[in-house]
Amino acid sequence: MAETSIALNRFGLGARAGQPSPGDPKRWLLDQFGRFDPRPAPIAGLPAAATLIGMLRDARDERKDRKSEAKANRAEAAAPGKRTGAMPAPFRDLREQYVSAVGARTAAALASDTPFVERLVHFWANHFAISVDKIAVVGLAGAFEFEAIRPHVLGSFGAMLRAVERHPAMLLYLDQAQSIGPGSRLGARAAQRGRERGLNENLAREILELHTLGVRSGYSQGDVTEFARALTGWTVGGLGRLPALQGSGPGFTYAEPIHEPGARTILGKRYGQQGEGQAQAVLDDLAVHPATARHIATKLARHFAADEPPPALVSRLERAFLSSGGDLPSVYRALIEAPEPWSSGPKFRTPWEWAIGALRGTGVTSLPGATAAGAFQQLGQAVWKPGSPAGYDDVAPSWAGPDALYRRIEVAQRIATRAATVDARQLAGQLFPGALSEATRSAIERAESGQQALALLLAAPEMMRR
């Protein structure tokens, strides 16, 4: 595959119709670092996490009131003509915020002239995955990506890690907001009253297993438990759930009354810091740990080169990570300069990648949020809704099944219908410069109409892969 096509499609998000191809593909990728806008217009106008937490608090309060009312009036609630089970208005508002955020994310990807960095945002958002399957996360999912990922995509891994693990969406998704040290002041008082409060290990486990070191990297269950104890006190203010949080503003809050006192030993190192700084010290060490470097290098190599990450590329990226202290642009530069992403076989596009590539290619610059959310749901990759904290898979077998391909063909036909004036013959060369197969070229030439030709192009092997 020609380098220009690889730069546009493997490193980027696909060419935009009418734009000239980059003359120097590697220079084009590097130059994007200085032009990336972390807050493009579609995203800048959305509410921040603090506002969304207030909406979540209102929704929970209304749900609590409804439950109390239903309990007191069960007979009336069951009477003919009485509406029951309707979604409270605040929860509908949070759902609308999710839909708006999906539209903003899609618009940013479609209009971006820094598509390599935009792809990296999507990569990291999937690495630090959250899911709107959890109702508390629905309204906050977009803010998580826009506040914790985008501003740090060209910074250090450590800075991104700190922002991610403190963001309310992550704290709520992995139940850290309800984790209370059994030996904390609040935990001890609760135990005296026979109401023991529990330690939750979800965030600690996923930080070690997914966000930093990776599986089978040498940490133990004891390390998970100790890290969970260090993390107690990291919670979300503004939801009015605990007396210890009264007066806390909406967002990340450190609550000393629920922090487990004492020093912790994690991965053989003693952490004697007090309070909030204890877990932060652990995070800082994890951010530059050799196992973290290898884990991140492996995932980047898989994403940009091959489903089976080339060992030489993994080693090269790992060295760049360690020698720079986790400076992400240094790792990206090593990725661009490495031969493997430019010489490996094609990667199969995920539904998100395929749809964004098809829409960019046909000149679409934005979609209504509801349209975008529905389309990605239909394609099997709903935005911010993976099945687990591990995120969506990044390998072909997860996306190349017959049913998944049929869905893409259906969407390709709809796009072609709406972009009837686009000349597929001319567009093909722009989307895949120097990389269009003779079979695809011939199929487009033989098409019975311009609409059919465009649908064939959008469903061609070149469009399915990058």
Contents of the next structure:
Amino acid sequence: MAETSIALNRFGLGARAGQPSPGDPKRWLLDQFGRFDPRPAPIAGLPAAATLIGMLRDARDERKDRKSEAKANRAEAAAPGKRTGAMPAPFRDLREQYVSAVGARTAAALASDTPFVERLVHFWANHFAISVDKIAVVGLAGAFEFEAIRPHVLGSFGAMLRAVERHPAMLLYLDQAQSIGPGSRLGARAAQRGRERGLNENLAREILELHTLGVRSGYSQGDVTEFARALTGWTVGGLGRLPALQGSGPGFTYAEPIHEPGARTILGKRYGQQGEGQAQAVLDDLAVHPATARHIATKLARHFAADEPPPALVSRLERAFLSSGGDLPSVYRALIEAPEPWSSGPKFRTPWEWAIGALRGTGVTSLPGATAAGAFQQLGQAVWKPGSPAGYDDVAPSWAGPDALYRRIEVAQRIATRAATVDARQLAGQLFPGALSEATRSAIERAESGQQALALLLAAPEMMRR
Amino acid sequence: MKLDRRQLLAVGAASLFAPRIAFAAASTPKRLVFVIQRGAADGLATLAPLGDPAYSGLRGDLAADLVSGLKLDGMFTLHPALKQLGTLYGAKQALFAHAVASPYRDRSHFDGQNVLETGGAQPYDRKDGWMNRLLPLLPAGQARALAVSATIPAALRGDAPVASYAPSNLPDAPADLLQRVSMLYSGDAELHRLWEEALQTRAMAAGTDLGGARGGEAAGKLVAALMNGPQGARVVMVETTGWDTHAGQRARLTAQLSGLDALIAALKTGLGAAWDETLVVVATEFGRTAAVNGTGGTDHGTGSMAMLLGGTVAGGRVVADWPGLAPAQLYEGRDLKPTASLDAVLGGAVAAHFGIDPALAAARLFPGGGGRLVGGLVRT
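Can you now output the form predicted together with its partner chain? The one shown was the form predicted alone.
Complete assembly follows, chain above in first position.
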């Protein structure tokens, strides 16, 4: 593949209709660091996490009211078969927030003139994955990416890590919000009353396994438990539960009454801090740990070079990460300068990458949120719904399936039907400068109509990969 | 069903002002359904000439399923998936015309379908289709035409108004596009493998464009519903796809034919008494190679087989001037040689069904390959 085509497709999100080809591919990628807009128009108008937490609180209250009402009704009238009814309206509101956030994410990707950085946002959001199959995070999923990822994509890994682990969406998704130190004031009181209240290790484990060091990188179950103890007190205020957890308002709160007192030892290091700073000190160390550097380098190499990450590229990125203290632009520069992303065989595009590429190419700059959410679901990659904190896979076998391919062709046909004025013959050269195969060129030339030619371009092998 | 006076008058008036057309003295309006098999259905497997000494050698494993089919005579056996059609045959409501072909002799699906649908001699030499040209020959009350698809197919295109209806769920991507994608992927091992698998699964899941596991039955019910009642359609085209069985033909064709069989059965049930006034023609653009290919399938051929089904058909027989399958008897050394004109069969059946003068029908509907229409296909 020609370098320009690699810059556009492997590093970027595909050329936009009418966009001139970048003259110097590497320069074009580097320049994007200075032009990236962390809060573009489609995103700027959306409600912040604090507002969404208020909606979540209302939704939970209403659900609780309905349940107790239904219970009372059952007790009094003994009316079997009477159900509590449909999903309370506030949960529907949160669902609508999800849909409009999907629309905003899609629009930002479609209109972006810094598509390399935009791709990195998607990369990091998937690295720090939350999944909306947990109902508590449905409304917050967009805010998570827009507030914790986007502002830090060109900062340090440590700053992003800090923002991610404090975001209400992450605290709720990985159950940190309700983790209580058994030896904390509140934990001890609950124990006296014989109520099970305690530690939840979920977030601590996933930080070590997925967010920083990586699985089997040498930490022990003891480290997980100790880290979970250090994290107690990190919770979400404004959800109207225990008064002690209210904090100063909706959002991240440190609640001293549930924090496990005492010093912690994690990965052989003693953390004697008290309070909120204890877990943060652990995070700060994890953010620059050599295992973290290796883990992040491996995932970036997989994303930008090959499913089987080239060891030389992993080493280069790892060194850039460690020597810069996790400065992400330094790592990205090492990536651009490395030979592997420019010489490895193509990666199979995920459904998100394929659809965004097809829409950018045909000049679409926004989609109604419901259309976008439905389309990505249909294509097999619902936005912010990987189903696990490990995120969506980044290797071809997860995406290159017969039915998945067929659906892409159906969508290609629909996109082509709506892009009546696009000339596929011209567009082909623009999307894949110097990299268009003879087979694709001739399929387009021989198509029975302009619409069919465009559908074939969107179906072409060049389009399925990057 | 209640016809009001105005409707009766309209039908009467139309008959009065169409003096050149001789109508059958029918008490109920005739109905015509054209089921097109897009992709070149394999007539040699649908109605297998097991009595031909060359057949089993040419077909190998593909012939294995056929021995359990209904033996129609010393030569032909009906594919075992066509159970309902076998029953119709027994009731003398099914007629099969074998070794037929349109005037088209090359092997492009799109060109072949164009000739079959337009009734022309060459691809694209006519812009309108034979079914559309049929409409002005019918009394006004019978000229309500409908395509069961999202767009009007070539056979129904033309000056006469035609409605189209497709279920609102997304129709499959057009067969033409799918085939071009196949060609586009032929040089890409990974995509080729995925794509062939996808097509095979789709073909087995859905026998018609209407989709769904029980696509055939659903399609038949839908078509019957659209034809019933005084304002129901009288001239209908139904498109089926998935007949291009280059690989894995045994399973795919069985699924395809099961879908077709279910479609016809559901149509008959849905039409009730009107079935007695109905002619269903089933035809494809061309046949497939006489011999099995290297991937358990067959490739584009020439001579094929058409079906006439319904209450007006003079059925219970196979109409064929069998050319034989020995090497010297094959067309260009590979295909079933056509010995009769498909256009003359279709034209002959349609003309007799609607009581249209055969010479007029031949000239109007099938100027390309009609010639002298075949008579006696329909009871008049």
